[in-house]
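Single chain ahead, by itself, as structure tokens, in the form predicted on its own.
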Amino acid sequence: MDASMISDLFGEVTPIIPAVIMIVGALLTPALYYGLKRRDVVTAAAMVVIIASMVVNAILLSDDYAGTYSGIFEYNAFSGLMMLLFQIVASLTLFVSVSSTETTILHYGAFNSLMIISAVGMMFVAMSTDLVGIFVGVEAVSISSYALVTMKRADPRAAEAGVKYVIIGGMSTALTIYGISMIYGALGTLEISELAARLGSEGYTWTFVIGLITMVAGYGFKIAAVPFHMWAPDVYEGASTPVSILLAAGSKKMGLVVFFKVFMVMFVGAKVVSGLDIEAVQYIFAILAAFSMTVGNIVAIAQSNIKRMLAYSSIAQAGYILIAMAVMTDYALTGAMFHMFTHVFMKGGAFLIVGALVCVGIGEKITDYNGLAKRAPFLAFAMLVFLFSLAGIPPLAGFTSKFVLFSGAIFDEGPGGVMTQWIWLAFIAILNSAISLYYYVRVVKAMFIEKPVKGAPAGSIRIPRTFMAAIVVCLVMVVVLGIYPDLILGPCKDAADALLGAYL
């Protein structure tokens, strides 16, 4: 089966397909576990669901199929790649979900769903051509993330975190829709396409920069860039580790595909349509990208609960995709997708260590891993590799995403092209990855040479098949993005020709 017989298939309704097949799933699911009561066979319905939906894109993708639907929703390379990150989380958190101890039971049906629809959201987010539909998409997946962190069982941090996610969230939904509406009423537009060419004959208004401002504030809350960032740790710690895989690996991405879709494309097309000075809006991302990582790696080193750990990681990690944001280049962009893939992949991985270890009855605190390599020598190994890639170690996933990534605000067509203004963000993310290297080596000290605490379980360490199978397939594809980068690579760069093709 290739493009043009799924095409032939669904007709004009083909770009949206690889979504109605997850809403499809997502209505069946909590229906089918209150009749059966079984969490395998609701978890295998969601899965086949997933990779039928997976299946079909990458069918599209791969023939570079595009098309729109109404003029709402259009599939390109772009979105189409975008939602292929999507499912990959979207499989790696229900497959271990069946698994863990930490989801409830008597909901699990409903759990399903949610995670289901918050990855539709996310797709959503991808295809859709205008403001108000990246918006409805992005309120998807917030409302169904704020049901399900607080889905863990008899744990008070899920309730204290659920609440707190519930109100920042609720702050950055009005600034978003308040910038929406400010930057329509300067611009006369929410089409995503026809933003830069208003934007270059209308300039810089008061109402447009009040929009900007609002906005950038509202998705910047979506990604945790700072200081919009103090809701990440509390949320990724109260919540079950599947669904802060979702939150850290799936909608962090999601709103960087906003700023990507939303920003970039408005300001590069105004600067290339009417040649409008964007300088100063480029500065202002470049400093949230440099405070986002800073900050993020300082506090880092604080903490001694492992999941507050790789939250502030992941701050940092969105510092370094915002390098695309300020430097507004195809091949700066193209290294941010790259980052994305191999992030979810890298900390992914690391997180559901984290939900294996809590099933056996081990605890989030740094501590409760010391000596973890005389008990569960492959998860330690694993962990390293992990939290090394994380740091750009040679010669893995993270290292080869990085320097594509850091290049990108070096050079303006990577390296051998002429170098840009923005070397110093590129310095300032090359001495964040040295810091990020002495948190991560906390845990590896703490694996290898520290001897375990008083008190801690005897005896080798089995965890749960699925997590196991999750853990080696992030393994892998760690080692193999770092060794073979192409394989992603390539299609990030198609990917970024199709969003800034137009005016580049």
Second form
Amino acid sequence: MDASMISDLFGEVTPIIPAVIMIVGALLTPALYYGLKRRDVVTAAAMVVIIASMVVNAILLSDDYAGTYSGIFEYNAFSGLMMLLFQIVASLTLFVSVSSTETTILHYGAFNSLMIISAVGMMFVAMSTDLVGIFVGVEAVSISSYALVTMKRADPRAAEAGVKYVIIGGMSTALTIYGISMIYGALGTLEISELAARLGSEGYTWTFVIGLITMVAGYGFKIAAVPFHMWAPDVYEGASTPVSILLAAGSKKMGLVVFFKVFMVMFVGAKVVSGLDIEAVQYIFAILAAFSMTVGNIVAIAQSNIKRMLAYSSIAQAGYILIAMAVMTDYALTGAMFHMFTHVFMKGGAFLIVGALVCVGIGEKITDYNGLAKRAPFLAFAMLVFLFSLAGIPPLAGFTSKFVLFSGAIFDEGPGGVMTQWIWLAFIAILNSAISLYYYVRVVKAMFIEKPVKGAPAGSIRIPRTFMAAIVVCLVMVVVLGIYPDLILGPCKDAADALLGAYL
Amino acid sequence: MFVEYTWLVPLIPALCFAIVGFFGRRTPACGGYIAIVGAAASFVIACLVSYDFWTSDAYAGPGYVEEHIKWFSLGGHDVNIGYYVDSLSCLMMLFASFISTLIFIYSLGYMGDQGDKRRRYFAEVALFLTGMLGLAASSNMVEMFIFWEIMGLCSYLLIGFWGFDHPGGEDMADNAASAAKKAFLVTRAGDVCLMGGMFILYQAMGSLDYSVIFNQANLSAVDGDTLALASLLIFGGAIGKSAQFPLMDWLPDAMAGPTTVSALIHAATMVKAGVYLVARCLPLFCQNEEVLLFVAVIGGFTAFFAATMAMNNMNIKKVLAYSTLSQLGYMFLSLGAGGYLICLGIKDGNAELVAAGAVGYIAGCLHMANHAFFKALLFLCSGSVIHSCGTEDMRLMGGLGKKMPITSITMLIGCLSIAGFPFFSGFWSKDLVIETVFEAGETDPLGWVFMIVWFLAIVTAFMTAFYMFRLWFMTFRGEAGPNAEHAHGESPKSMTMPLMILSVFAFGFGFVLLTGFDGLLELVPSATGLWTVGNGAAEGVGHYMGELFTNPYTYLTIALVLLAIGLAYLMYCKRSVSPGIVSKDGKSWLYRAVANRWYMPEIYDQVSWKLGYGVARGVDFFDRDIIDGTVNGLSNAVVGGGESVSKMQDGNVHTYSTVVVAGIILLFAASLVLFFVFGGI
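Would you generate the structure of this protein in the form predicted together with its partner chain, following the form predicted on its own above?
The next block holds the full complex; its first chain is the one shown before.
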């Protein structure tokens, strides 16, 4: 099967067909659950839909398909790859939701539906060609995730997190739409492909700068970049673990996708086409990146709840990825996307283990993990691999992706070229990875070395099988991407070329 | 033809790791035999590879064999994975696999009573060996870094081996756990430098393959300051891994692991990786003489500084740990001084200086190999003693010579060798090191620095002989201490056999210097091509004999060594001179400072852990409370009554949103400044 068969079958809808398939699933699952009241059937149906969509997307992607749908949505190597990332996140989270004790039973159909809808929202963001499309996509994700966070009904923390998330999210929406309108006022277009040329001819204006800042702030929420990060630890902690994974691995990446396809394209284009000086903008992003990684890593040291720790480490990881926004080269963008993929598996894997252990009654405090290696040797080993990968220890995926990403801050156009001015950012990032090891090792030490608290149950732990399967998938990917990075690095390069190719 | 199979050398222990790790419980001795066979197989292949390489045309021709395949490509340049065989990597592979084989055999006896935990032990040591052999065989810096980190990870796991339940009780277990963490994190500080150095080098040269970056034509094309920065950062990695000043504090603590692990870390793997890195990158270092001066000074100072701490320690393993630090210092000193001479010689076109520098390189490599043998021997001997009397405190030992004749005699050989007693292996390399430093001291204009270092090196030689014989006399001679009376007697065959084999090498390995070792490991600089190791002209037997024994300073060193041994004999065997005279019965400030490791652990504790954690707590507090508090206060004043409503969710939400607004304002201000600076609006 190849792309031509798919396009014969679906005609002009082909560019958006992966998203359409998922929407069908979103409509199907509540009805199924209403009729059958069986969680496993609903999950099976949802998984079939997502995997079908993923297969279609993979075929399109591997055949270098490109096309547009009514001028609103565009499928190319970049949007295809990012959609694949969102699909992977959605499938991981939905697959484990069925056996998690944290997810709702009453509204399980709606839970599935909302999960899929937020994944579809992310996919629309990846495909949209104008700012309004992106805004709508982001809202679809936001609104469904507000509901998802609060669906952990038994836990008062979830309600609190939900309220916080709604208020902060509402604020970010307001800022975003304000920013978009200012940019429309300044540049007179909402088409992403035209922004660069307009900016080049108009130059910086007050209106534009205000619009830029408010938009960066609005989407900065989604990324949880410092200083827009404060909601993240509360919400990740309060939400059920599958939802935390969706937010940490999915929604955060969506914000980064917006940054890449709107801001990076706009500024690189304006620089190449009209010779606009974009250094000031690069410094804004460099400052955001440096603060995100430093604050994230330092505050993570002081956390005693593992979900909060992982949340702060996510903030730091977002900071690493933002390096690409400061450097604004093809090469750095490749590294950023590669790191986004590896981050899904390492952070997703770590969260999955936390979620699985919650299901068997082990708490979220780091001290609850004391002596875990004796009770669940495989889980402890997997956690060790995920955490060391996050810290960037070779030969795991985190090392390879950080290597590419950080080197992107040092080389302009590949090694041997001119040294960029962002080398200081790379050094901050390397230092930060060293700091991060400190709090990751604390968890490892708790699992392998500390003795369990007196009175804690002993005996081996059996986690739900879906969790086990998802963890194994993440584990395999973390090792494989570390040893054979070309698997994803190649498509990342194509995606970066698709996005910035016009200006190289 | 065997060279093509170099990749098997690290691969076999890796397979052993997998087999023992997964199926270890079902195999005899919980995988012990598999690990031994794997290490032995690696050694055999390393022998074949080395023999094949040294007799091949490639050795005479380019001086190296390199094969690689593309791993992944970055911005149009490939990162490769492959092997690079030259004399230096052969030497490393040979002694690492040989000594590891012996240590693994010894472990059969030493870890015999550990039951199922042996599976974990043997799996981890096999992976450790993989790290070292892979490091030696790597063809580029990225690949090397991967194995470098694997070793760091294994050292963490192995030092913390007793972390769960230490035979010596709960305190010891905690001790092991924190030592493991310290080792991992402190060496990470070095790794940060190394990674930074690698990036800069990659940026500057467009490749990290050894055959490209050590090519003088490519090196000359790069700005000297960039190379100096890269060299210093790479040396930072070596400082961390080889525990040089100021990142030295983890190694003595690492004694908390099993003694066999200490032997592995100190003799065959881990700390040798730093020395190997500097030896490997010396062509790069030789582009700037200041870098080499720095290397030499760090090495010389560490040699002296660590030796002082060994002088009055009562723990048999800790004395050996400090002696390792000190000996590693000698190796860096030798490489630094040798490189300095080569660098000056090339600058001035003085072939004699280059030749003298090459001797320094040879001495450094030879001392690395010699040290591997005698330090493995000393650690295994101390393990045998600990196994027998169940304590590490030398005050509780004494008079063990009669109960443990084999251990006693083999350890004596080790002590003579490390002390540099004439004709034992340590003598050859150490005296060559000291001689090289002296020659560097005769150059202008920075020779005086080397003269100071030379003086430190001579004093260190005296101290080394003293503390090693203090250790030996306290353990094996004199009256039996409380634990020695109940000692089990001589250790089993699987433990004594490796001791005897190692003692032969600890005595005799130095003689390879007289039989062509110098030609094999000579660093050959090139004006336009690749710097290679090996293929130099080997001096005859008479050359080094003549050079060493016509030099009056050699006799000075020998005299100091003999004096130190005599002093140790009087103090700790015959007990006619009381050590209390010197230390004022342990009350002198110097004695206390040394006993407290010059307060280094406290300084570390205060500076890094307390400060680091404090900052983290502070930032966390700031993030959550100060900003919250300020904003709360502000909003209290402004909003007043509305407060109670929004307080429903513990008052965080609206403060968060205020922070956001503040963040936007800040961001806006920052961008105004930036736009103002760069122009734009």
